[in-house]
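Take a look at this single chain, the form predicted alone, given in structure tokens.
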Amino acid sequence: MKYSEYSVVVIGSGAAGLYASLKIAQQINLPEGVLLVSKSVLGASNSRYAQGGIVGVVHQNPDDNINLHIKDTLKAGAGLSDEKVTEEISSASDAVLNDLITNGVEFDKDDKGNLTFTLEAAHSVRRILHSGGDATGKGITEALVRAVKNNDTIQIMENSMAVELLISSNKECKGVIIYNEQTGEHEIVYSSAVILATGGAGQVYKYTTNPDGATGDGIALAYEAGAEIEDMEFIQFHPTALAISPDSKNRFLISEAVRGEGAKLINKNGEEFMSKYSDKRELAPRDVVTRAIFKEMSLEKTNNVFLNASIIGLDKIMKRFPTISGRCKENGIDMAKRPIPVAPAAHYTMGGIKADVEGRTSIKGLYAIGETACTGLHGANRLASNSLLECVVCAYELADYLSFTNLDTPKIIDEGIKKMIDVYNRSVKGKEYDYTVLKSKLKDIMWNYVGIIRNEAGLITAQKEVEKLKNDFKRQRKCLNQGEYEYRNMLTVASIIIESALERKESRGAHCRSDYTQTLPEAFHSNIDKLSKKGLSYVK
């Protein structure tokens, strides 16, 4: 295999990966540059599809402050959000958001040139910045893609995915093995700083708002390398995804901001129902709204409920929600006149690789930021629009941390890494798997047994069925193509989710069990790694 050396390697080109690459290149004099690896084209990610906006605790908003944001985040997080982490991220938001603006991100403003803020569920004040009405993620990623492409320090590798981390015998990350889907070749990249920014794992579920690439790659890589993984049972199901038919698997997100502007959830008879479940109604936390919709669908034996946005008014719909309105029209729905069919879908992975705000993991030289990481901000139930904020703040803080770190690439590769590399120099035995069919089987299992409402019998069934899929799939290391690598990673992540869900014998936030409906008085994180298997850490 050919090989290369870089001071820093960033895996993933969503908001976290793009911004980390940019800030590292801007702040640090790197002897061997930054390599930015994208599984698809640059910027293709969950971040790009984020609609509602990004939390902005900024000085331009006199109605908001850091303490209010911390209070809202901790309340939504159901006892598992880390207060210190929340304070760090909230406190940094003003500086980071203004830096984004300096780097070309344009947030929506009013006629006087002032930033405009919207409201989303479980926020006590309007603090959500948006771009292009309802295309905030697109606005941020496109601006960052332009900035990255204009920076000569950053080398870009598209249509390539990381398939194994190079971990030395003393448990340090020394680089990564990359697979190029277009050439079918593997390449060794040596580096003293590998940053995982690969996004979430929504594709392990039958119905999801996530793009096809969200297969949990970074989490699986880190787990196989021995890193600590935390709180993987907490999968956030977004309550309102466009549900045209049961056959539409990748579901278009209908932003929470639509409800923030006044839209109401109704059943098939046109009756509003959220007052039965929460005094906050449509603006209750996501887990509450999701379970309410799920229950209404079960009672009525329907595949969806409806979101009545007509009361917002045509002018405001066209200004605030041009993307959502356009997608609805493509499906024959005028959202200003007709209710939108919606249903829950897997949306966000709140657990992930345990990391601090600077991205440091339990393995030296390995960093994780964005959705693939678990910093403790989101707890058991992510507060809306905190995700993009976490992406950019942690990328910013990681760049600052690395500016004080020795980033010389490793010159000595030990025997353990040489043996690892040798696996990828050998040919793969056996024929190509039909990974499309295999992925579909896994997604059905996860949706049916590890979804919105869980119980021990279902989780054990899922565990056995996933274990059978793993035993039938003979590619533990080198695979024949990207689809096989993704399926391998999905199996790993699915197993971790199931094991963590079995361990948590309570209902908390997004993790709801019909056989353990109570919330335990003492909150704890679930931790798992490949060597010591699993454990608990209690929240102080």
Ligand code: SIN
The other form holds:
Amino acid sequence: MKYSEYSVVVIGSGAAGLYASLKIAQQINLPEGVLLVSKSVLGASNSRYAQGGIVGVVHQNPDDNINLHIKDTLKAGAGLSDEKVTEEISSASDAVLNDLITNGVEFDKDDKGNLTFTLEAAHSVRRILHSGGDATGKGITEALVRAVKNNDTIQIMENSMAVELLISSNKECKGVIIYNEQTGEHEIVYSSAVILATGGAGQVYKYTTNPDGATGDGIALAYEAGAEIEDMEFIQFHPTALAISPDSKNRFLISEAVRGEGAKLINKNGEEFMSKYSDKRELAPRDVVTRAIFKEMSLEKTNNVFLNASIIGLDKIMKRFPTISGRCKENGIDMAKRPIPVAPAAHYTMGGIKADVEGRTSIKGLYAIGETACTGLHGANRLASNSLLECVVCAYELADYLSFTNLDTPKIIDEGIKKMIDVYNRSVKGKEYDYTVLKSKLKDIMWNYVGIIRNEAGLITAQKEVEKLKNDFKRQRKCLNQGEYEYRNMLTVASIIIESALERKESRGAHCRSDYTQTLPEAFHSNIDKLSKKGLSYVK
Ligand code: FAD
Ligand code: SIN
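Output block for the form predicted together with succinic acid, input the form predicted alone:
Whole complex next, starting from this chain.
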């Protein structure tokens, strides 16, 4: 196999991966340079689709402060958000958001040139910065892609998928195996710092707001490498994805900011229903709104409810929501006049590879940032727009940490690494699998039994069905194409979600069990690692 050596390799080109690459290249003079690897074209990611915005506890906003933001985050996190982590991320937000602006990100401003802030559910003040009205992710990723391309110390490898981490016999990460779908070839990248910025796993569910690439690859790779994985039962289902028909599976998001600007949820008879579920109504935490909609849909036996945005008025809709109103129009809906059909969809993976704010995982040399990581910020239910903030703050802090770390001697081959490379040097036996059909079977299982409301019988059914799919998929580690690799990873991630959901015999935040409706007095994290299996750690 072909090989190369880099001081740092970043996997993934969403907000976390792009910004980490940029900050590392700007801050550190690396002997062997930075390599940025991306499964698709640069910038293609969940980040690209972010709408509502990014939390900015910035000096430009006199109404906000760190303590308020911490309070809101901890409250939404339902007892599982880590206070210290939240404080670190919140405190860094002013410096990092202003650094993004310096690096070319443009946030929306009013006529006087002041930044404008919007409101989303469970935030006590307007604190969310946005770009292009409702195209914040596009604004951030396009600016970062430009900055990365203009920095000639960053090498870019597109259409290339990380498929295995190289772990030495003394359990350190020393590189990664990359598969290129266009050439069909595998290659080795040796590095003393491998950064996973591979995003979430929304694609393991039938209905999701996530694009096709969100197959949880980083979580699966880290798990196989023996890293600790935390809180995977907490999958956030966004309440309002555009539900034109039950056949539309990758669902376009109708941002929470639309409710932040006054839109109301109504049932098929045009009746508002949120007051039955929360005194915060449409702006209750996301898990509460999702379950309310789910219940209304079950009661009415319908596939969706509706969001009445006419109250916002045409002028504001055009200014604040050009992307959303455009997509509604393509589907024959004038959102200033007609209610939008909406239903919940899998949106965000709260758990992930256990990591601190600098991205350090339980394996030396392996770092995780962004949605693939679990820092403890989001707890059991992420506060809207905290995700992009976490991506950029952790990328910034990791670059800072690496500037004090020895990044020499990337190429090390010992017995452990040699064994792994051997697997990828062998040829794969058998025909290609129809991965589209297999993925879809898995997504149905996850939606039906491991979705918004769970119970023991359903979770055990899911466990058995997924085990069967695993047994039928006769691949060792090496696969024949990208779709097979993604399916391999989705099976791993689905199993971890099911195991963790079975383990948590309570309802908390986004994890809702009809057989254990109570929240236990003591909050705990669920941890899984391949070697020592399952564990719990109690929140102090
Ligand atoms: P991603 O942006 O998902 O990037 C992952 C990258 O890794 C991609 O480039 C992908 O191609 C690459 N990759 C994956 N696997 C591999 C592999 N094996 N090898 C190589 N490359 C790989 N959050 C907010 O804070 N505010 C919002 O307004 C908001 N709106 C959202 C709207 C939508 C529709 C969605 C889906 C999410 C939204 N979120 C929002 C959540 C937020 O966008 C994501 O959590 C965040 O962007 C994740 O960034 P990331 O860099 O960690 O991962
Ligand atoms: C949205 O705009 O509703 C999504 C915000 C988020 O996921 O944080």
